[in-house]
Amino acid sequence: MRALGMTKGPMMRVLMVAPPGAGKGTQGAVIATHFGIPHIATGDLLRDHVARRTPLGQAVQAHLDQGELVPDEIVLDMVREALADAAATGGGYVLDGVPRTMAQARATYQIGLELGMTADVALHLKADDRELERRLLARAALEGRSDDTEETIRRRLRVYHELTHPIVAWYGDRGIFVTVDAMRPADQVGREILAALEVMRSFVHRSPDQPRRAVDLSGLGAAFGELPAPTP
């Protein structure tokens, strides 16, 4: 899709919560371009280290091949450095790839508090496992990625449901959670995300009289006839 370009207004700080294959990288890049903020993609950073065979890259290669999570201390050190850089260059960011566990969510929040960089929005991309498997297998064939075999994909999805999905309720309680249906074409998903974030940034830096509530936009496509309503 065609991004709208950098827009003026308060800087946005966005966390992306999504299973593998839901489009975090694609939508993270769209958000970053639109708001003129850094796209911090921890997976890309780690793969770069692996490709260059740095000490860090060699340490995480086995975890990636097995579809396991990279140890928190490695990931969180990268996050702290990236958020510090973002703080020095404007204060906004879109963080893609972290958090994946409650421990990472709490640690990322603490890092944000220390740096004055806590998130304004936790953006949840919602998608069906069968569609995620199809996308990841197609990506593996196209890119030849060793961490995207069928067995590994299923293991990664199990890890997501066991460890990552429970943080949804935590962000919902904080009132910064927005859910978007990621089963549709990327340009439709991107337009809905940008529209939601533009509305939200008009009040994210205010102190509302009433607590904010989580927002679920995942049914909008069905409401406007874009796709069948999900089966209960």
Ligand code: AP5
Second form
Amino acid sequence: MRALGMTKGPMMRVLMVAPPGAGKGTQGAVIATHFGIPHIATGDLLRDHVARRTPLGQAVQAHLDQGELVPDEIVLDMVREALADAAATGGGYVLDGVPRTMAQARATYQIGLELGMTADVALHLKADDRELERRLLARAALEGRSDDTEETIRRRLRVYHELTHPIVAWYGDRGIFVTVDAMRPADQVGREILAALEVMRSFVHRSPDQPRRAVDLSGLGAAFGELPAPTP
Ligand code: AP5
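Would you generate the structure of this protein in the form predicted in complex with BIS(adenosine)-5'-pentaphosphate (AP5), following the form predicted alone above?
The complete assembly is shown below, putting the previous chain first.
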């Protein structure tokens, strides 16, 4: 897939880790257009299955409605398929909504390794819970997403803090991590993200004959009581 308004240059592989309402969907679309890469949003893919009443959609609907995570194997199959498609269209991507747990982070890295397309940048959008709640309740009035109720928004935020935030802390040590203040207006946040990613792009691709700097999750196991990932 190619988007209008893209800039020329080496493609980018970006994954976003951010709480509900921080702007993953909004900024994922901006990034995809700017770099001409597919925007792969696991929430959108899952909601599409629910809307089409596929067997997968029926299996995951309750998880989405309740703001709980869908089982890893379902999400990871989707990610594998979407990244394989992205490989066929140039190899860049912006991943929105995955990884959400340490197990998903490890598995996403493995899939990236197998396909030769691990992420160049882990982008964190930072915003406080009160603002996130406000945004999602405002959206509820307009769009009526089944998980945009007060109780479910709080559960989604809790899931984020308990299960996803530890990944953010880990990416902070990896050298490919970019954090952006997402409390400001969306267009301002978007401009800052693109500026940061352009800097990262020249950094990542400065020496094309050198191995790509990969998202190395091999250190995660010890921190989370799991076996380390195999050495690439
Ligand atoms: P998902 O669709 O990923 O939902 P989410 O993480 O809760 O995030 P949102 O889509 O609500 O917010 P966003 O960060 O994308 O912000 P947006 O740009 O939309 O996942 C839904 C569910 O699917 C999960 O709960 C889970 O059940 C399942 N799922 C998905 N991935 C999974 C995985 N990997 N593993 C297991 N389960 C998974 O913006 C929100 C609103 O704010 C919009 O109205 C927007 O216009 C507005 N806005 C955006 N930026 C700004 C700004 N800077 N200022 C003011 N308003 C803004």
